[in-house]
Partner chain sequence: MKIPSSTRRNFTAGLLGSASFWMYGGHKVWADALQSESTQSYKPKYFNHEEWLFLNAACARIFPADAHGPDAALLGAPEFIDRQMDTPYGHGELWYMSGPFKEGAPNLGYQLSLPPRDLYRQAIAAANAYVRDHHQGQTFSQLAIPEQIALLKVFEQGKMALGAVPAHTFFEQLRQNTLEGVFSDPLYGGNKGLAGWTLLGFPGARADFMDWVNQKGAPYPFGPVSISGETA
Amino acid sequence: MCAKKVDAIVIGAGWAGSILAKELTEAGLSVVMLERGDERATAVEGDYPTSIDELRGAIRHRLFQNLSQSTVTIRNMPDQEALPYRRLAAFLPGEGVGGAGLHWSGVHFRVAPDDLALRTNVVARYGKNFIPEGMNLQDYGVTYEELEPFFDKAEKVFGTSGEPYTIKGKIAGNGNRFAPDRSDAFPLPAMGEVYSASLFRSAAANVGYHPYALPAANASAQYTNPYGVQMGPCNFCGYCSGYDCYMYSKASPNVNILPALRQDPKFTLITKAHVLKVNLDADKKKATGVSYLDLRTKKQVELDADLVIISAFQFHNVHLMLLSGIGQPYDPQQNTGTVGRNFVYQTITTSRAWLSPKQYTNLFVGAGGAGVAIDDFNSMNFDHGPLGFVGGSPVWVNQAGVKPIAAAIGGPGGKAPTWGEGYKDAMVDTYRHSLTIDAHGSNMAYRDVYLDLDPTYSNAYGQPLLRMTFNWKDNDIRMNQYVVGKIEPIIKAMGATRYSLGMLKDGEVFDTRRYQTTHLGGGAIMGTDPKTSCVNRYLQSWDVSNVFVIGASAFPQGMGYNPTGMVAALAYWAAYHIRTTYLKNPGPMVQA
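Single chain coordinates (the form predicted alone):
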């Protein structure tokens, strides 16, 4: 049993929560971490060969949220009735110790500096009228230069593999020439390239683009991180996304932070603890602790603390703020309030190229973070003026390993027969001789895309579900179509025998029935104005100063890059300012 009062409560045992718990215990605080899911340890769940069971992992969703207990409701437009998301498909939030950080793939980007001040940059370059009506474009309130030391720290903790372009202003490798300057090299060299990635690199360079190795939180070699935790080299088994890594090669909170954190007597982890709300004082200006349901005993528990860290999955953060009465809920009609505002996603579409029968891509081989990308059409790296949209998209070949059931469900693609001998032949041809290219793009925030509490449906604990109002908008559809059009010359340069381009269609409606990405963001965004943001630049609640809200919920818009690297850097950034400023003088922190 833990004490009834502790220094800090951390809600959620994923990347953000684990980082904050480690930093706060290092600062001398007693910390209780509350995780509603099960205990998970790589030595158990990652045991070989049971850990690479595709049926258990990817089909029966062993590591993912139990939607029968709590889920979200979803609608496309504000005038529709939202319905519960009852079957995992479009996105896959994690549950249990490690959270989504246990089942992620491992692509580990920093951030495009222009994205941190996107509104400022768009207005400076194209004027205010360039921003479409209804788009809530917003800056983060923090710069890349401020975050760089924390990106560096996160990479060293994760054991990230990659190749730099510049370090301290000097060219240091053949990395991404659009990437911002670094203070140090990657901890490990870039991952090796499978055939499909090397073919993409050559073809992209031949048509004038600038390919680079994806930064991967998959260890390219044996590694020991600053916490003394060891990682083994990746063997390209193909079981990354949706799985524990039995090789201890994929970074996760379970492998890279928790083994060190668990040894600290100031740290307590409580699993099967579903947090119902953050408790506030009578003035609703200070958190006094939390109420949580012990899922083993079915009893409600009150735990007091001086500091509360909300660091669950993106929409769980927003849900908990709404349930707790922290901040003003967003009103899309008046465009007032902040909690639930600027909910965002990412645009991701997949194109496929088929090669000659003599070229084997062996799709079963792969690693979640390994691959080759181009950034020529990401962020502000190209002229948007004649195109009339905001945003962009990296493009990559990221062969992460296609398993047999997934290959069968996906089918051979193209114009193949839908059954019989022709279908089987096409399946074999696709599995052996094709590759996929992703356009993994941004998604802007809009006035009528938001999160709030559902008036109809409740979870297993009697609380209203979170309601998600989301649809694709013309700006993001046109951005995706433009970038996908730039993939075609690469495919032709590969010498493909045939190909299909995957892109969003005009007027396309968001469809929850097929997987797209688990990169959701916004809803509790950061900024410098309490009228348009939930948390300040240090991720401290404007309304309740001893509550910090950490995660992709802080993103004002969806960027083209995978979010985990940014989440980790923001977590270390917030922790640094809690340790150096807040703990010395608790209360609202001055916006430096």
Second form
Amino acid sequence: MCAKKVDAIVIGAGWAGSILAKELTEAGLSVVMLERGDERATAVEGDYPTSIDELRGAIRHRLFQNLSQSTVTIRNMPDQEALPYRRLAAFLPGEGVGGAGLHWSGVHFRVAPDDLALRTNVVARYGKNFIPEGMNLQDYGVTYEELEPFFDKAEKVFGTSGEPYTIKGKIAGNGNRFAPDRSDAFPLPAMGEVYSASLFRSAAANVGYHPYALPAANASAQYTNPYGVQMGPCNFCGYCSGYDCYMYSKASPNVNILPALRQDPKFTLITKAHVLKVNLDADKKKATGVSYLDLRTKKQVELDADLVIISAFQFHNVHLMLLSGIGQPYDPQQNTGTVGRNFVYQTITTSRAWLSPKQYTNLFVGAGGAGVAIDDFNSMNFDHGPLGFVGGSPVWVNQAGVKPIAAAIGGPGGKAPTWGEGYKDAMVDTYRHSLTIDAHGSNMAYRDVYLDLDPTYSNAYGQPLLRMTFNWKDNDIRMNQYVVGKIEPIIKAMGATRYSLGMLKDGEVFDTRRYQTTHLGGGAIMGTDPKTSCVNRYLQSWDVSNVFVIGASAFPQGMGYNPTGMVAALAYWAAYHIRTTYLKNPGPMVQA
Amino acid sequence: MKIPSSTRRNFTAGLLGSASFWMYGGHKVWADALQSESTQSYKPKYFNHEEWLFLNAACARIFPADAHGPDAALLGAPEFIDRQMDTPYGHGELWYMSGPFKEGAPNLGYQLSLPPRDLYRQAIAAANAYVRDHHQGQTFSQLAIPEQIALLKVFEQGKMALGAVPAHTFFEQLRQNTLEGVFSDPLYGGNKGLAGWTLLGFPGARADFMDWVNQKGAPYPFGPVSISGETA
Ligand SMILES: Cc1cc2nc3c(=O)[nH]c(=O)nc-3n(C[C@H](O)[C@H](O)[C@H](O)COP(=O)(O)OP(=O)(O)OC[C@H]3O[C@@H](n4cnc5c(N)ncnc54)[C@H](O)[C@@H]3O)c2cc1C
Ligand code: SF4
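Requested next: the structure of the form predicted together with the partner chain (the form predicted alone having been shown above).
Now the full complex is given, and it begins with the chain already shown.
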């Protein structure tokens, strides 16, 4: 790499970055993608059997961010002192080519259309006073109809397996009847169902709910995507969530996009390149390029570009904006500024049902995206009027492959001991004969939940860490409790011998020690008003028009679904408008 | 047939992932060789004698012998932990370890400046000092089993500190590492004879259930296999 200036710089080699880099090189731009981590190739380190190793994988975090270089600080309340997230637990950001898109699970949703205009819908149905004090409920500023072609495109690139409900307005399958209409079928038929999921399907139907196969970016059959790259059929190996896929069946940037992108001479990928900041011109209206640290030579490098794409994962996006001075940092006291505003997460709690000793659930069999779900209590699919909360949760059996170290450390559940006498008996029963059901729900945005720079702690490069101020709120706790209550009849209909319901407790504080999800959102949200959003509906910075910020950072609130399908659709949507509008006439695509 | 263990390890490592591995991997030679290695006593590289005795006793109490099979000490958990102490994990290189180190609410997670190897060293010394004071100069491993269990429960409940380490933090470290030792691939020194996996019915590194996606409630019929090809 000798050029000091390129057309476009893409920060981060995950899903969002790889999609943008592909689209921009297709548009004829020279693109440099900068990734702070290592190169990652399935054939080298994701191979069989060496990658089939729970200790090195999910337990010692082979593919995750190494926190020794950089982390975040966390506190629950604005008046508390934030402390560093020293050990990975609650969420597991990625590092290295593919990002978290290499070690994700593959549940691949579109969006519940009501969620895109949640404020408008809630106000229309229940009135303005329904929104609790301090909740920053907002619309995305884009409709499902506008995004549909990009959801379709992303599914075709990912090789997604699923069953439709309607295609072009006609019933086309036994899929999710709450799902929005589709322009085309899923590229692959739905994944097979493990025993636990099939039990859930019949029990949920018996109770009167509407079960459907989870859409999965795990290939149910051999597949070649529009970029010409191939996927093999998933064999339910169970080393899915937290791992690379030795079968080339789980969609990842590494398998589904980069093999095609790497062929393009206009594309350059530089690994071990940690971007320190986006450089701006004197009046902070234009980015001139980025400064990055070459982690091999320990030298700082300046690279200029006409266009900068920040696609470093949700909270890294916000961190880079704050470090670069793009836009105005959010101030919760004055309620001004937007960078860091509407930081959201996802509620998730797990319930367990124990079956008879004759029924083996073979928990180790599974694929990250496969399972059976119901949407009866997601989004606005049910009447919130008498309930008095905003939001909802899909409910599902998503048996991604339970491995023994995690199971053993988690313990047998219920009231059973977590060590010593009685532990083994209970553990054997739980591991062989139980199944779990998740309520995987929304999380609303609040005025005092946000991201900013930490005043005390810094990363290995001397920059302030990002600070998360996050806590669970009454609205979301009550939502979770309500939905979990709906799981009980399903468990009973399954004929469980006993069960435990997992739910958020009244007043529960966010616990950083327990894995929840890596579905963090917001902080650089999209919208139609520059006073309350960071980027416009094309994910273009309101303040610096040659910077686009792509990722779940754009979500105004946390939705019940997993985020990546929406992230990929927004990436293709933004790329389309960059290609068709922005490049012809660079500048703000929406007037502030 | 007996192969010196270092040669054998290199040989195994060389074969991993190669076609010839599959020709030899499942061979009884390997099972026998690994078996004989597991019965030789392991010499700890990090822990001193007193620490080693503590660890063996504590592992066995956390994951005891019963009708289901041997305890964690026999399954190699202490060896596993000793070997982990000299990995990036043991040295704390996977964690953010920059100061200032402050105490905080438990839900904000680990805030000590100690990597695992230092945490063990401090806490075991403090635990044994505590035992000496309260049990006529004995150390933890010399106590009767019910007394060891009672003491671990005190640590678990965390109403005391072991040096700079809250007893609960130490207990949880010990519990997690013991279970890691029992249930990780035998490559790391524990799970001898794949006994941890056999207990749970976990098939190890098989990782191919194409024909077993839904058994309609029947158990999966095959026993475990390890990364090196050991079976049970
Ligand atoms: C265990 C697990 C399971 C998951 N399962 C699902 C699921 O089933 N369904 C779903 O929808 N989502 C799932 N997710 C979430 C999913 O992984 C993310 O939504 C997705 O990867 C986000 O894509 P991204 O491009 O925004 O970020 P990433 O894919 O994480 O890519 C960001 C990249 O940017 C790099 N980077 C960051 N900072 C810098 C810097 N300063 N300089 C250079 N490079 C930088 C990072 O190293 C990383 O490689 C899961 C996540 C995890 C951890
Ligand atoms: S479960 Fe399927 S998609 Fe997941 S890692 Fe295994 S083979 Fe790949």
